[in-house]
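Next up is one chain by itself, shown in C-alpha cells, the form predicted alone.
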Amino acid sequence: MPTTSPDDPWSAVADDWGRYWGDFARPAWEPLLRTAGIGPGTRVLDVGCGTGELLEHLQELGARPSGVDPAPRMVELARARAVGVDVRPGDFERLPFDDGAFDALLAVNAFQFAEDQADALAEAGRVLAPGGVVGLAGWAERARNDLDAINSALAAADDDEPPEDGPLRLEGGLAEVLRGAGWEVLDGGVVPVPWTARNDTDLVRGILFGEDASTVADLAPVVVEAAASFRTPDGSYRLMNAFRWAVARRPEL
C-alpha cells in the first residue's frame, strides 16, 4: 500500500496515479453510460472522480457532469483536465450537493471505499431526481485478474496473505448490496479491463506508486518477475483483468 498521510492517503499518490491508472477503467464506462441513459443534456455527478477522465469524457459526450473526491489534489486535478467542470472536495457518505440535482450518479473504482455502503446509497438517491439512476463499477474477483500474480507476489515477499475476495467483486455482489438498499436494478454484467505497460520502469512505478525509493528498490525485481509472462515481444506489459458493474434505478422515497 502506498505510504501516505492517514489523514489524506490519495492526494500524495494523485499524480502517479491519474499517470498510470487514471482512465484505466475506460472500458467500464460504456455499459455504464448505456444503460443509465447518458447522454447530451444529462446531469451526471461522479462520485471519486479522481483525476477527472471520466468527467472529461462526459463532457465530450456533451452531458453535464460535476464530480467529488475527498482527496484534494484529485480534486485540484480533476479541475484542471475537465475545464469548467463543478468539482467538489467531498465524501460519498455526504455529497455537497442539493437534493435532486442530478439525473444519474456514477462511482466507478469509488463505491468499495465508502465507509458505509447503505449511507452511501441514500445519499445517491437524496442527489438523484425521481427516476434518476447511478451506476457502480469495479473490481472483479481476484481470480479474473492478471494483476492478481503481482499482488500474490508482493503479499508472498512481505511474508503476507493475498486479500481475500470482497462481496462486491463476487457475481451478484453489487445488484445485491443495491437490491437490498430497495434500488431497482436495470442491468449489471462484467467486462475486461487491461492494463499496459510501456517498460520494466512504468510496470514498477505503476505497481509500487506512493512507496519510497528504499521500497521501490526492494520490491522491483519481484513485480517483474511476477509479471514476465504478460511481457510482449516489444518489452511492454498487457494484464488483461476485469470490472463488474451494475446500473439501478432511485428507489421511491
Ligand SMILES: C[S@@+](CC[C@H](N)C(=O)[O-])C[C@H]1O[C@@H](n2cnc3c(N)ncnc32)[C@H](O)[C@@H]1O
The other form holds:
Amino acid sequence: MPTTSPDDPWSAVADDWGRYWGDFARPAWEPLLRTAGIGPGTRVLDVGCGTGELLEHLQELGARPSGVDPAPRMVELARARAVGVDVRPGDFERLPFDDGAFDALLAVNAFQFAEDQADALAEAGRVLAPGGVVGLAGWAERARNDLDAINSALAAADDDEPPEDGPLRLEGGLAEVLRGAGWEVLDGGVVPVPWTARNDTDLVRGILFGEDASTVADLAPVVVEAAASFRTPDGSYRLMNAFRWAVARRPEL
Ligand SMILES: C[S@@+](CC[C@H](N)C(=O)[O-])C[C@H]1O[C@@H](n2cnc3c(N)ncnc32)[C@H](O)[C@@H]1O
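Following the display of the form predicted alone, present the structure of the form predicted in complex with the named molecule.
In what comes next, the whole complex appears, and the chain from above leads the way.
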C-alpha cells in the first residue's frame, strides 16, 4: 500500500478515496447547487475537487465547471473522470485562475484543509465575479455521525481520545466564518450523508485507507467490531452521517 507524504498527503490515497468515498458527499450537492443557483452555463470552480465526481455532475447539468486540487494524483483522476474539464493543481490560498472568472465556487469536504480560512475566502472572492457565491459543505459534529463509533474505537485501541469537533462542524460554524469575512450568508443547513460498504473487506479498506498493510491487519477486527450495529442482513454496512453546508454571496471588493 502507498505511504503518504507530508507534502502531498492526498496523492497516495487518491485511488482509494475515489473507490470508497468519491461519491459519498452527493447528498450535500443538491442544497449547495440549488441555493447557489447553479444551472446550465454557470461558471463553477470546485476547490479540493478530489477525484472529480462533482465536476462530472456539473458537466452533466450543463454548467461550466473547472477544478483545482493540490494533490497531483487527484488532479489526474479528476481529469480522467470529468473529461474535458479544466482541472489545475493548486490550493485554496493560491487559486490558479483569473480575477472574476467564476459565478460560483464550491468546496465540499475541503475548506477545513485550508491553511488559513480568511486567506482562502479572500482568494475565493478574487476569482468570483461581482455577485458571485461560495458554497461550502463538510462534516457535522461527531454526535451526528455513525462513523464516530468506529473512529472512537480506533482511538481507544491506540490509547487515545477521538479528535475534538472543530468549529466548522458545529451549528453556525460555517456561517460565522463567512460572516466574519464579510460574506452575506444566503442559507445553510445540515443534510444526512450515508456511507455504505458492500462487505467487511470494503468496510476495512474504506475506513483504513492510507494505512500500511500491517496496520490494516492489526486494526481490521477493531473496525469490524465497532461497525457491528451498522451491519445489514446481507452483510453490507450502512452508516448515517451528516454534513453541514452554507452558501454566501461575495462581499463587494
Ligand atoms: C476529503 S477530500 C474531498 C474531495 C472532494 N471534494 C469530495 O467531496 O470527494 C479533500 C480534498 O481536498 C484537497 N485539499 C487538501 N488541502 C487543500 C487545500 N489547502 N486547498 C484545496 N484543496 C485541498 C485534497 O487534496 C483532497 O482532494
